[in-house]
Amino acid sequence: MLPEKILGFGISKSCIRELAAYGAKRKAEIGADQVFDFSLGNPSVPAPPCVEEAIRELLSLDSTSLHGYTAAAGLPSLRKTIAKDLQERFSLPAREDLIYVTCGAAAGLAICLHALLLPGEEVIAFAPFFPEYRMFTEGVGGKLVTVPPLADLQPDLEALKTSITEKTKLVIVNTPNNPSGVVLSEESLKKLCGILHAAELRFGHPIYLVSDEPYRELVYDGQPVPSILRFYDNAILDYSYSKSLSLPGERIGYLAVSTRMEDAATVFAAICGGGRVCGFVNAPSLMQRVIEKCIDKTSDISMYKVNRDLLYNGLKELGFDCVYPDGAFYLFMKTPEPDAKAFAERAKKYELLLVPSDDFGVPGYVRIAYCVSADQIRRSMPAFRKLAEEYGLC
């Protein structure tokens, strides 16, 4: 008999799969340059050429070490090295021994609830979000709770107060968005931050506001991203390099523990402990180097703002309403149909594969991953202007 609960997890449907297999499909039977695959969240730019000359020196030094055990919580050379960076490149208070490398922002995000929630406590997240933060919550005996978005997709404040309860452990908040590609605003953020500390003082325990930041590099137009380490005491930045420096498949990311977190010490030790729960012996060493190396780099994301433009101009001109993206890879595009599954399934007699987003939390949208070639975008357009056609809007 296996566990029913994880049983289900590991069985239940999962839109972006699905699509990912349809999309494999195709490609085989008519080749690859006749579907336009916009499901999947993968980097389509490469690394910085600093990963393969860090892989290519770091080879060079014993193997043992090279690739032997590191130390739970991270190299406490490169846990030193990211508070630097935070320090410097983004004024925020940071120190090494609050600092936790992961195998990435998932994982971070896994500890995280495994370190601070208890069976029955709650997690608000803010629609649209990352599907498999109601996974990682479920999955630890924890409920999720959804606080809907204004029209502009910032989060509802309003909402927010009345979705908080005794039961209020944790709140995650994703900037820039997946799947919205919306940026939280400074004043969003300040105002969210006051209700989050008036409820501790009501309810007389701390709730945590963890924020999921893998696209914090990617950003268009000069927009900010303000960190919620400079509004929130009781906050934990979660991060991953799989976006900044296209390495996705690497698995490798940190977690920071806010300095001025009331027991910080000792929910840095429940950390260190979801790690060992979770299974994670600790961050693969080989790209931990090659991170210390390459700490305040990026890949060349002014190919995602390229493709950003090509798309939203493009789909505007149809007469398709979209979400304006000022960050992430991601565009949100309302559905001409109330039903955003079935719009999804039309589009693909166009051979375009769009995500529904009734997994994200909302309903009446798709999302559209723009990390493709700029060449894969002009050459779908066709495709999109018969979808509009259909549906009355050019």
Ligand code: PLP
Given for the second form:
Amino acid sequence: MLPEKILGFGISKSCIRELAAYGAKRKAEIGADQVFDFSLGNPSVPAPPCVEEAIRELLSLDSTSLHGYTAAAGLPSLRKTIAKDLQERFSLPAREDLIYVTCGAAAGLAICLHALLLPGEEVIAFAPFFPEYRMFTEGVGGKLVTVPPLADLQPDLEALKTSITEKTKLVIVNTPNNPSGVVLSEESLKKLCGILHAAELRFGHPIYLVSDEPYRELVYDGQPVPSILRFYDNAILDYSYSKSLSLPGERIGYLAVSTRMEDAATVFAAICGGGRVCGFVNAPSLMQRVIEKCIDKTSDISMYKVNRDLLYNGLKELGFDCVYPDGAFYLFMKTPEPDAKAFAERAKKYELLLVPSDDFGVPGYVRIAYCVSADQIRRSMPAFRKLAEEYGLC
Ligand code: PLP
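Now that you have shown the form predicted alone, what about the form predicted in complex with this ligand?
Starting with the chain above, the whole complex follows.
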């Protein structure tokens, strides 16, 4: 006998991975430049030069300590550097003893859920959401409750009010958002925090708010990305360098428990326990040292802005209805027919690989990942035109 729930996660088909596999097959058949693969959120700009410089410098250190185990929560010097960065660059309530260095944001979320959730308790996520939230929640016996969005894809806070129950233990927000690119406004976040705090008082227990922010630096029109740590005490920031430093395969990020959390030390201890239960041991040692040297650097984000503008303007001109993406590197486009999967299938006829929105918890959209070359976007426009013509949009 195997645990059915976990087996189910292994067997269930991820639309994104299936599409990526299909894309690889088509590229082998007809040539890579004939396929317009917009399926994956893999950064397309190189890591900044400081990463390579740091690695070269670090390789001259003693190998046994460089590649050895680190403390489970991370190197003390890195935790200190991260806390200082959060305080100085973002004015956030952070402290080194409440920083836990992770193997990326996915690990941070899995750890939080192991640390905080009891079987039968509920986690609220706002649609559209990163599909792994369901796996992480259900994997520890919790229930994922989803709140549908407003028309502009900001969270529906009236719907949030009716979704909170006595069993609500944790709420996840993701800004800038995968898959929509929407950045939550300060007004929305403040209201959301007010609703949660009122519920905490009503039910007499904490409701933890986890802010999943791997795209924090990826915004294109100079607007701020307000952090929930400013507005809510029982908050945990889940960050990753996968996108900002283009290091997704290196698995490095952190959790920051707010210094304002009443039981912060206990929650931090539970997070350390969550990390052990998940078997992470420690985040990659070499990368911890790299991050220490590149703490406030990013890849050349301007390339994504060029792509965002090319794609958004191009699709609008063809008559498609798109959500304006302020950040991340995804564009969410309404499908001209209600069945997003059927639309994505039709798009394949033109070698356009677009992810239907159903796995993100909303019907009727496709996600277009524009972390590709600007050239791919330009060359894909005739294919998008043919698709638009099929639906009489142009
Ligand atoms: N959260 C969101 C919203 C994401 O889009 C991703 C990755 O695409 C993750 C978490 C996981 O990121 P990481 O590579 O840091 O584990």
